[in-house]
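Form predicted alone, single chain, as structure tokens, below.
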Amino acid sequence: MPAAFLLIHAKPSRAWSVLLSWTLFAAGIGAYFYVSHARHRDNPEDRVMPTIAQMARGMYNAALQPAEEDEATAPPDNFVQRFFGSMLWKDTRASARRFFYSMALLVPAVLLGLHMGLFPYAGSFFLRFILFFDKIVALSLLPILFIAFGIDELAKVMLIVIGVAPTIILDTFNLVRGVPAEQTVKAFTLGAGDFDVAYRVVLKQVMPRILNSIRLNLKSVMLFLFAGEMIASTDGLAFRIALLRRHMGMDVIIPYVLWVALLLFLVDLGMRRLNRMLHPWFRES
């Protein structure tokens, strides 16, 4: 017979929960400082995995001194200062201006899905080309963008864009057609109108799924910013990642993975405490 905390109905405490949750994470850390003291202990020089020491080091210089591709001024006596005319802010605030466009373009998305959804003749219209669209891998269009846009920022939000609209639009519509039509029947029985029953009725009702389903993209939102950085590019995380890994510069470049993903973390968060602030009724099945 199974241990008891292995069955289905099996709660673990508070204490349990959080000592569970962090488990992986102190075995992932330990294990790196292991191979690396193990690796330095070889070889003083070692490069690839770098000691916190080092990384500290790193992210301090990147987050207080300015990139080496700008112009060296005296560096200002404030803090403050200092951070905001960093290496460190300045690929933040590159990336941060790419994701953000991005994600407001993917507003007509959602938009797009929906009278997908609900209008027949809009779906028979768009849906067909759709399909065969979000087929296409983004990636392999990323020359002609360049070609079509320049080396600028719109290729690589419309690189984004190209990326993941095609999967919201798809999964807007599909949301869409789960609601049952008897609610949309009875709109129109109490008087409402087309724009209100799509506006009012169904999308109210399935904006927390759709919201879902963008805080679930993210990962794909980054995956094509950093495509688009990588290869043309003067500045933003993925640009400066590429940079240090030609003088492999770990002490610097793991930091900034770290940081990366603080950052979709932190961004995932707001996104589900908005869905529950805007939704409160909102339970997921």
Contents of the next structure:
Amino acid sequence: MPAAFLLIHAKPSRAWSVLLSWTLFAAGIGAYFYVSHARHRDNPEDRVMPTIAQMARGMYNAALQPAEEDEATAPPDNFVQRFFGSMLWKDTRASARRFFYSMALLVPAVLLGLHMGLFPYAGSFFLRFILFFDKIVALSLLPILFIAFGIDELAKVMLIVIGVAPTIILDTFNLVRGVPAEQTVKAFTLGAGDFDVAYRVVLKQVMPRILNSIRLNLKSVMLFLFAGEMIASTDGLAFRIALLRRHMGMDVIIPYVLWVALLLFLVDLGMRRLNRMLHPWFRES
Amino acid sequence: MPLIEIRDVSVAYGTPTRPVLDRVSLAIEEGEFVCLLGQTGCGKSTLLRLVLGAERPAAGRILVDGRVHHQPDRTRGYVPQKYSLFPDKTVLDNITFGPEVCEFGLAARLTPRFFRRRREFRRQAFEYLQRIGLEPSDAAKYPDQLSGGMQQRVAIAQALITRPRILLMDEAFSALDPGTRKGMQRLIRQLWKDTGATILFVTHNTHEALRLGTRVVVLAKEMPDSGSRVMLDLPVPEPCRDDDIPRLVRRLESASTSSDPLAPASALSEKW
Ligand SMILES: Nc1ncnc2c1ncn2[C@@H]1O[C@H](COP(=O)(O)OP(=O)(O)OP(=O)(O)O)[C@@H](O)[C@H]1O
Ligand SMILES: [Mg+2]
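One more: the block was the form predicted alone; return the form predicted together with its partner chain.
What follows is the whole complex; the chain from before opens it.
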């Protein structure tokens, strides 16, 4: 190994990079099971750090058995049917539905940001209000939302939208403002109209950056989603986690947390792939 | 009546305002090929933006075809100094952008007629691609896969294909090697003769200005902190004889460096 192996010019080999990148995962998992094992030796009834076998059993039950609250229905015999009747699937579907409703509502947010950035009247009309709105702590609106929209789906989706949309609008606005004036002038001299310029010149070239901005905001989307579900909901992944906390159901909570992380990772990966596929010209910098 | 009439135009930027152009007046007849010379920062690009209607002068008026234009449109083609190509479109789509938006709105682009017409646009675009000296294989590339000189040439093709009556070019040849530059100069001269377009061409190269233009205009500041004015407006004898050129170059260069802010510095460096 060269002497300067910790310095800027070090060039770790591929094998070393891969090994290093997995080290913390291995250490974390190892430490967990070491401590869990030790606790179970002292107290076989320990519920705080379930063993791998307990978690596997908990997850198996979650993925193949219906939730407690609708146990009444006759259990189907088919494996796939059992999965689709299971607690895990029910919760995932409920959360995913709210998630995608809110994502769909970000489309108008992007369009609003685009128009604010390009059309001076739209900019003057909306900008100050949205700057103000952006500063409102969305979670503090939660009680108001529950009073105004009831405690059903609408309130939860609105919480997400109110929490995330201003950021997306302002980000789009700034990205649109960042497009060099030469581009719009050039498009007009080629005979383009205002909407050609807005949608075919400006929106198209800021789109990959907007998608990246939405990717960065996925965390906030999930944050607001979970807050809504934990406080007022009868299904959803966060509802389940909050419910199981009352019975110390760590054998299901931990796999659920990892499941949510995996889902979010997959959504992010999907968006990154989509971005690269739709915008092959875009160089991330 | 001149096609472009710039009347006592002044422009100032910043706070506190610093004048850039100071009562510039210029009348350009239809079919002229005007080359604009001047030191860097003297307001050449600003003047082009004013003619485009992308900016308003602080004082004075700019009449194109007898009226004031408040926004750029397709009568005035533009090859900007930078950011001239749409980064999200291939070379071919960049060139066909003009013809497409001229004939088809956003909704009309979904009709079958559009796809039939587009084949014609593409054929035409390949013709231009060849004229500016690019390979057909470059057509599918994105702008940032091209060299600076290739980008400039695509930007010129993009502006030429819509056949604007007035063409404003801002240092359009600055990134080209001498050989390609000669070729592009011939191409522009040829297109100018064929179409009878009026061209306003910004350049830093005095020889190029004399070779291309029918008229050379020099912008320069009288004092270091005043705005630029028209210092020299020189009709180029047609055809321009080679032995005339050195004399004209000297005249042009002395006009544009009359208040050279770098002059004291260079005198200083001579002493060292
Ligand atoms: N949007 C702007 N805001 C503030 N100042 C500006 C702006 N645009 C141009 N300027 C200033 O106006 C002056 C003229 O700029 P301009 O781009 O017209 O110069 P130029 O003659 O084209 O120079 P070059 O040959 O380097 O391209 C410069 O000093 C520049 O700093
Ligand atoms: Mg310039």
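This one's a predicted model, so the numbers in the text were calculated from it and none came from an experiment. We call the rigid core whatever largest set of C-alpha positions still superposes within 1.5 Å between the two forms. Residue numbers count along the first chain shown, from 1.
The Cα shift for Ala15 between these two forms, taken after rigid core superposition, is 2 angstroms or larger.
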